[in-house]
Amino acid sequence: MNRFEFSGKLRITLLIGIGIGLLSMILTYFIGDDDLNSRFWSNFLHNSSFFTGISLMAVFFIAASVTAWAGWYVVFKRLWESFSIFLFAGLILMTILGIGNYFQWHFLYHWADDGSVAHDAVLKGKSAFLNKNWYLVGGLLIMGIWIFFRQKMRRLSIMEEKQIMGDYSIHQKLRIYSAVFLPIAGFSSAAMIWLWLMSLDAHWYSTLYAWYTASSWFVALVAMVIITLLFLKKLGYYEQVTDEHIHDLGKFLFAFSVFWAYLWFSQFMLIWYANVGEETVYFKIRKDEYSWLFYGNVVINFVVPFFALIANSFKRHKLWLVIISAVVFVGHWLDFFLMIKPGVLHTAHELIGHGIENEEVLMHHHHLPAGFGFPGLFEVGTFIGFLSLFLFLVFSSLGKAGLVSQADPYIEESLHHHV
């Protein structure tokens, strides 16, 4: 079967998941534990940035593969293309957060409070970049560029199916757009990561943070591709995908989990060694107040995939690979939880001094409010909703073109791929 049918049963299941997410968000907003709705908005930012980043990494992977003349992935490249569709939803979600900075819908960012900036030399010094206009307008511009390249590359990929055999002019255009997109994605993704995530701890900075975050996105992407691809094979699709392709995906999951761990250690070690107060505070808070997540993060996202996938045979065992991929995917979602929640809580703490009274958001006797120390039911429900929306868009996109690109110049190489 070369055409995916988004069946009623699968569609209904994902719609139920989206409903669970909406209900969780509504309950979080109206019966949350704080008047600032910090729990709701931090969950909103957590999942919006996580799934938007995964979608961006899908475009980046395609561009890198086309530029590198890679052929192994071509037989299921439509799946990678479909994963990029969430960029449209991400644009809407991040725009909501950007508008919210103006109207004080949320208090996620310390730098968005004018009173704080006026009395804080550090925030004032960073205000040329950390400001509401850059967040909204810059975000719209950069994400608009991502979507432009995504759409152009997707259209060219589909247009290949209509070209005359032996005519690779369309693929040459695709190669040009891919090569142009790579540096744009590299620099612009760093800017968005700084705005969306690193600025939650506005007094802190790390030169490795953008690399670290992007690597987390990419590992989560590979894990989700593995799970989705094997799910589709079980339904009878992608018969051309062999153990050789699955093995390579397992190698990607293994290799980039190690790369993520390298960046985690490098960021932590360099800051710990320097022992500069405004830098070490980021890790001190997480190590002291979030110790289970701090150490568990390394275990789930490095130790587990390293030992679980170190043998070649493990990378070819489909059920084993799905289990490890699911663990790693959730692990990187928890990684983002750890990146976001402490900064949001600290901002709420600081804003109390500027007329916002809500004592529940403070940490008393090392007790963290619900939804901040560890994901609760509302966090899990919101995650299910976003994941269901992500997959709903992916499967909807997947059904709009043939599952296998028969006219791609590297299709034969992919069909006969051998490790």
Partner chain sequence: MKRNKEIIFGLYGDEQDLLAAVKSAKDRNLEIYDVYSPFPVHGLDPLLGLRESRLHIAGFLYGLTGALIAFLGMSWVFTRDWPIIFGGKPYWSVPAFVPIVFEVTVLLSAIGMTITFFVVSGMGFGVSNETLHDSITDDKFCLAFDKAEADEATVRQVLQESNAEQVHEKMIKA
The other form holds:
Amino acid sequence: MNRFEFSGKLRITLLIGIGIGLLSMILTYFIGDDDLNSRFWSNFLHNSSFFTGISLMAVFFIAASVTAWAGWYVVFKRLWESFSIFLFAGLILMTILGIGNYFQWHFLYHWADDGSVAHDAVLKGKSAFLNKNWYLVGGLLIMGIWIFFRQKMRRLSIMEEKQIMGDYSIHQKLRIYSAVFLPIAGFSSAAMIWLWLMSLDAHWYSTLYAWYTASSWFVALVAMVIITLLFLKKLGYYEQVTDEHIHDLGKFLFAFSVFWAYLWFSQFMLIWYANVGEETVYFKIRKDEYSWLFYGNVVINFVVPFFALIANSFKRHKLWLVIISAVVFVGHWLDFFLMIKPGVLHTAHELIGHGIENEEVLMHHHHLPAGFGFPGLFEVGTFIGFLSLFLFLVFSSLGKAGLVSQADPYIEESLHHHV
Amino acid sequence: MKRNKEIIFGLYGDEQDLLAAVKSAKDRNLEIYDVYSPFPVHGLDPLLGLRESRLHIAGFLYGLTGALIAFLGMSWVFTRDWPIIFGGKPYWSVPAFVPIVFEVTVLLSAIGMTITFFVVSGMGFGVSNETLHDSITDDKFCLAFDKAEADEATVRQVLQESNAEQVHEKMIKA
Amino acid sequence: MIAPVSKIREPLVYGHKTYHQITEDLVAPTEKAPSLSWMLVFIPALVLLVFGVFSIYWTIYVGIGTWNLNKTINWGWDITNFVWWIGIGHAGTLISAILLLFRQKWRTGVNRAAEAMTIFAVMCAGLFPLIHMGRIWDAFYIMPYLNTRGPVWPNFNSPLLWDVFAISTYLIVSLLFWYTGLVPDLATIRDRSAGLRKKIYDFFSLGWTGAAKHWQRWEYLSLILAGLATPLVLSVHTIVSFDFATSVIPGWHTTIFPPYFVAGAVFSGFAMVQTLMLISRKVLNFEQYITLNHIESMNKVILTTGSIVGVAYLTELFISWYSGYIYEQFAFFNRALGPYWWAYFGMMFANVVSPQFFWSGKIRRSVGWTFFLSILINIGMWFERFVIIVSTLARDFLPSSWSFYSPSWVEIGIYLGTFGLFFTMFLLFTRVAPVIAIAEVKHILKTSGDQYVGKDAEIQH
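One more: the block was the form predicted alone; return the form predicted together with the partner chain.
The complete assembly is shown below, putting the previous chain first.
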């Protein structure tokens, strides 16, 4: 079976998932929210940015692998490729947020409130970067570039099927697009991460933030690839994918979880150590008010995968690997929750409470509104919706080309891959 | 009981010939004394039935020891032996311990494993193990049998059938 | 049994080598009398070393006052050189460990030399903080041990002490990794020699026989040590960056420092490997083992890490504006337009602009260009550390104590001396041990020799 058939049953399951998501979002909007609809919109941003980033990392992975002459992943490169389809959805979703800035559909960003900016020297200073126009136009432009490369690389990868054996001209082209994409992705992903996420805490900044966030996306990507790949194997596809490939994916999950922890520690420790109030506030709120998530973040995303995947035999056990991948995937989704929610809440307080300092509000009422302190039912529902949409798009895209490339220059190496 | 061993061995010029020879020796239930090569030959371990090395378990335990020594040691110094406040931090500042805990973990694990490797392999500075043939570290692959354990006639037959380039005998001290 | 190799890959060993030929070629430099070109490099290196030893002697005899440091700029060339050498010491482990984990076969041509280079570079680096202590005879004070003078005094909260742990661990683990890899090759030399030479190599080859079980464990050990060395190599420059980033000094206190220092270290380390390899392959006749393909691969790593460093520079610059914090903004204004502006632009040009030439395949495969750019990058990375350290300190909190610094002859002498040490050690190394890992090259011969892969392949399997 070299062609994936998106079966009716799977389709319906995912459509139901999307339905659950839509229902959760509607319910959030109308019954579970504050006056500014902060809960609804923060969930919207949370999931949109999370899944868009995963998609971007998939393009990045292919570009990096092609550039590094990697062969092992080629058997299932179509899966990586199909992961990048969500960039289209991301473009629409993030554009909605961009337009929403103008019409005050949402109040996620402190810097988007003209009244606040007028009285705030720091926000005014940043307004050349943090402004509605750049959010919309810059977002469209950069995501457009990502999609351009995604399309180009996917097309070339499919065109390879038609070329004569031993003719690598298309692969040479793919190499050029891949190499060019890497630095572009390096700069543009940072710009988008600052704009979409770091600016939620509009006064705060950290130079490492962009790389940290990108590593979170990347780990989530690897986890989801493992889950979908083993699911497809279970359905009878991808017989050519052996324990050796799975083992390597396990190594990736292990290694990048450690890398993520390294970045987490570097960012946290430096801010903790220097103890500059303007910086520590970011972690102080998270440590004091979100202590479960704050410590849980490190446990789920580092301690668990570290010990669960340290031995080779653990990495080769399929069910175990799926469980750990699922834990880590949810873990990084929670990481994004923790990155996004406190800042949004702060802004909402500022705008509703007319200048009451957020810390004070938080300190004095040890009670965070529903959907902000910890993911509630609506958050879970929204997550299921987005995940289903993501997988729906992935599986639709997967069915459009042969599952295993027959003509990639490295396919023989990949088919006989040994750890 | 120590005794001198009479070794009979064949030398091959290609690892594929060696693998074939090992296979045919195994097929005839010949007890193989050892196999020597100028570089690690892949596919040999399963043929010889070598079980996977357990060095990593040793490494893990050494590392754990290192982590504990570093962490408990620093905790003791900063809470009991000489508690001093640095930079307004609490005495017991765990984030600041992480770098040293990590370094000591890696240090002990690496040293421990390397020493273990050489000790269990019977190697060390000044140790001089007898080798069968000088070309083994150059370009020849060697399949060796102990005459006391394997029938010489069959051995010679196997070596001949598998196109051994040279066949030698050597007495080595055990 | 031999895994298939894509036809798109290029050979890594040229000249239709046999196993025996590989042994002959790679052992040759240790068996012949030193060539004229070797002597021509060795003698100046030795002279530099002697000059360095004298400068260190002078520092210790007269005192640290022989350096031009002052109360504002209390870190100068010494710490700049320290960070620079440590950075150079990163490529060896990276090539050996990370490329081993990622199964990049081209590492076999250069890993041994790079590892040796790592060890010598770390030795050069370690020298600087030791001398900078001022009273080198009290250096044992940094070691935490139970003692009769009172409690255990080292400050475990200080990044400077983390450095002590990181660098000594790195040196020891690199040595273990390097030596373990060297043992089979030393045995090869042993089995080719006679007399006293045989006795010496017998001692150092630890009784290696090449038994299957030993190879299995040896490969396993290499892999685990690689797994350990990978986070270790990241940790070392990370901790060096902590020396700066844990402070509250604008321009130093920034969270991107750890990964950015690591990328910079790999960048400069590869540049230095490139410089050394381009000379070695010529002098030692290794052109068929260190091929243009190897050089191109390393240039790609240089391009990648150079671009990462570029992203980090611009991130810093951007965030300093974005922070809205005037002192942060001034720190960067000062770097670019202050008294040391030439260092900043030198750094930007050499580190960010010059590697971009490697986008061109022609330049990547040109020995001359590569040599020139590798030297430029080495200088650029030295500038980077100088910019971070000196230009920041020269304009500190009180304008009344702003100052300017240029090194004394003693500081320059010690720096030149480390070059002497580095090259003396490396040249001696080429005389006593194979600079290219013999066993590992044999191991990849059938998947990377030009008679098996590439366009001239004759043998199919």
